[in-house]
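In the block that follows, a single chain appears as structure tokens, in the form predicted on its own.
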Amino acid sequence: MDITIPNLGDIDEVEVIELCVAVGDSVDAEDAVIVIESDKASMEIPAPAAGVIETFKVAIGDQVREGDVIAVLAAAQGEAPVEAPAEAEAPEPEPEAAPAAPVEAQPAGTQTSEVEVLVPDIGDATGVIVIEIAIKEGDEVAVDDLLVVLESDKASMEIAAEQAGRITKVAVSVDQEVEQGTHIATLLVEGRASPEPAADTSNTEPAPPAPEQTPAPEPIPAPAATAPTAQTDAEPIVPKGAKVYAGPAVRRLARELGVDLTQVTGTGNRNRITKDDVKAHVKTRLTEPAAAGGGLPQVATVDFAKFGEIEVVELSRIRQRGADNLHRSWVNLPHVTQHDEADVTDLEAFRKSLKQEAERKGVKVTPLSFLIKACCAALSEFPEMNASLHPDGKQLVLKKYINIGMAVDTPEGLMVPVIKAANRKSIWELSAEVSDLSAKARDKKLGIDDLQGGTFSISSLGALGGTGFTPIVNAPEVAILGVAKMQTKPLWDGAEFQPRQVLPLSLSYDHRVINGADGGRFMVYLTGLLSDLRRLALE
């Protein structure tokens, strides 16, 4: 029977980083055969059935794809000598890869394995730190028990145990910055076989990487320690032409940053280069240019205490990161803001007439639901408003989906959850989702997916007041709609002034993509939809 690489999702190739068994070893179903590493995480490939490893088709360092044969499994013959080697050899290497406690369990017939708990997919979130550690070494945890809590500039995220076991190592600390794939903890799991051969002439490589899973993440808990390593030497750390020991995720990071891996000192097991090593190398290289200046002039520093009593209050991480994002957008995008007003008298009358029906459905219909609906129709009519400028500045990325981000004011700062496929949802569905996402934002229960994928944003001041403002575009989006307080104004109907409810709107956009005429046409179309609900029925 062939053992093959399973479905890897959208990953093309992965690297073989460990052989867990040797030719001739007996394995049970679900026993780990090899460990592969993608640009996101490490993954064990288990045996599909019980049997004996007849041959390996891969070696450590090989790149494999979905469907590739990694080993051949011969059916167990039911003879005692076939299974004996695995039973006899298992206790020998165990002291090398695990502490004394797991070894004691082996004679009793209970096999154990150490499993690394890694940070899962966190999307494009950056600056993610550990804010709480709920475990310590020696703790017994069950499935779904809380391990650590992470926080980004947008939300917090709980990492729970996917398996029951005993914590043998906590690899992170509070306030440590982490990323996808970072080693959080090591969990000793019982009932899983992970035999290690004493020796095999056809596979001499498996023994060195066997302990690698535990030491490899060591640079991550103490990133400061990697910075002063010998990264400043201009001479290659690895001889020219020699193989650099680094995983695909590290190599991809190095390509993105333009780093020559032969110049980087590896701090992992067998001098394996980690992401922290690459980042420390880049930081060191940028130190001298950064000191030379060349950026925007800085605001003068003032000692305010000499003028009177002051209090210094720490900004939340969400506000700090939000400030960075807004500043980045304001500096890089040429903003233009156009102001207009929409007569929403009829819309408001219709919305209020839905009150009893909304109560029966358990939702609250606010003007924002109609704004989102109208914006979706306008974005379909003007697709450049639902686009992003390509990084080369020469192409426009037109998105065939419409995801609306809505700014929510929370005690921790401004958050922008995203309503996915908003153009396909009814007023009832939009109202329910607006209420749900707003509550989750205020309770810090938003997931990473809730904050990603926006194509257009709406920032509503609602009842706070104001007649207009300049919202900052949420790059890489190209436009955002600001909504001020609804007011009653006298409007001329051709014969006399009539009291009408008017909604002030402010559209900010990236002038590299949207010109004034396009912005004007978009606003005319949008205010027309809001002023006459019948037009929404035509969309």
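Keep in mind that this is a model prediction, so the values were computed, not measured. Throughout, rigid core stands for the largest set of C-alpha atoms superposing within 1.5 Å between the two forms. Numbering follows the first chain given and starts at 1. First, how it differs from the form predicted together with oxidized coenzyme A (CAO).
Once the cores line up, the CA of Ala422 ends up less than 2 angstroms apart between these two forms. In the core-superposed comparison between these two forms, the C-alpha atom of Asp175 has shifted by at least 2 angstroms.
With the core held fixed between these two forms, Val16 has its Cα displaced by at least 2 Å.
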The other form holds:
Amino acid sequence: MDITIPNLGDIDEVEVIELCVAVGDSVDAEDAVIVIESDKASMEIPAPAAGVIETFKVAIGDQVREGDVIAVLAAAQGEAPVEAPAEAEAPEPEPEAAPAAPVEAQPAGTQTSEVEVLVPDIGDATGVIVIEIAIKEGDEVAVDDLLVVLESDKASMEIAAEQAGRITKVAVSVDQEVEQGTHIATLLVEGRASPEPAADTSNTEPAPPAPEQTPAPEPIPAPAATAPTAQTDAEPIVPKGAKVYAGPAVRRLARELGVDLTQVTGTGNRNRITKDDVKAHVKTRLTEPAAAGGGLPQVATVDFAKFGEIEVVELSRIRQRGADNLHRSWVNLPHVTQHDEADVTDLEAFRKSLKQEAERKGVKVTPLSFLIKACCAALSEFPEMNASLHPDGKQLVLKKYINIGMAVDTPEGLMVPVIKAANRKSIWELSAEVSDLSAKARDKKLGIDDLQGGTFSISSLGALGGTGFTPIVNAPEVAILGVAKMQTKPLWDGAEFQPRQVLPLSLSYDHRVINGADGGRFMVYLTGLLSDLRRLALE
Ligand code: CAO
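Which structure goes with the form predicted together with oxidized coenzyme A (CAO), now that we have seen the form predicted on its own?
Expanding to the full complex; the earlier chain stays at the top.
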């Protein structure tokens, strides 16, 4: 049987913009076969019965009119030949195709007037309901702004404003059944109305629905581009009845899934939204990380003053920003922290032996410089620790430079200045830079450049004490080393216990990027370097 173009209302010709199926495809009754579009509306032409698409008689870009055969449907294997459905069914009146142009029954000519926007000729469509209302009383609309969306079981149609003006009445409600001539809204049009079709101005009396005079019916809204939204005034907020370019089946799916189609990017012809777009949108929303705080149970707000005296102090901007960053990292990165200890007895002996020389050079050498040096060597060995996960989660950005961020405790809050190209610097240079950057941090003299470009961070709390802690990764870096207080501990040397200086280390990493085995290898390598300084000389 032939699949033909149904009654298109006042529209003569429309363009085929999409073939929804291919020759040989099986379709069920009502499955969309092609999509046609006029300058203001689009409509899916469904299969009148189940069957197999035998041949197409049209191609994308063809102009078609009522009665044209678009495809031939054969009976599915083993089934009776496809019969044309009953009379009424044959041509599928598609509300969509129905001219959706606002009908203005106003006489043209005057200055300010109220214009009734009516449902235009919607072809043979029946059971048409209002599914969306994009306006409310008092809204200012521009030409082509969406007013309402109508839908039948086979098509949808957006009714757009023919004229700019203010909505003084919304005469329909969602789910209300409408037909040609139904009063949708009343528009107060200011200025001189155009006498032509589009002109609905003039007179005071709202003209009765006059479908016949209806200005060009406007079927389904074409993609945004097609709607040359005339610039109204440069003033108020135009209630952007965001144009959605999607067919009825897609709209239905979106409603079922609770998807706001204005948020969906269309990949179909002329950015038409397809069912796959809706599904992809849902998938993305379900998998994307929640915005900081979003979707998390909130901590209760408590009136602490009820229980005793309190004092409220403002947090510095540095602390506020630091808190945001920490929260963002904590909720976005699956953290794992791995603990280990390095025997730094020899390192400490060597470091102390440098004291006089360091004083001559005017620098203070702390364990931190050796830690930075050792971390650079370990990062070269394990480049994935010196990387960032691409936002799409599909790529790892390996950085060929090594810039070490160093957490500095300041009265204003935590700051993390960055030692650039740390792997190319000597212990003397690193020591000087640690002193310089921490002094600048505490004196609030750090520049933006000092705070950018880190690839790995170290948070040293050793001078304060503690046996270990779990640092939070400084995202988008993927790992951070926490350093606690060095202690003298008895270590078994194979024959007896020896007093050794032991440095506790805690490596936190983004488990999406670093697996436990790699984290363990990194730590073993790092503690090995710190325990045997000679190995550092090999780097
Ligand atoms: N164990 C024992 N002693 C340590 C040590 C450790 N792990 N690390 C440093 N020390 C010693 C130093 O050798 C120094 O001793 P001397 O004065 O006798 O030589 C003393 O502690 C003070 O060191 P320092 O703090 O001046 O210098 P540093 O290079 O170790 O650290 C800096 C510099 C800026 C990292 C540090 O001052 C700082 O601000 N740390 C706080 C970091 C922080 O707040 N992290 C938490 C962030 S939230 O994750």
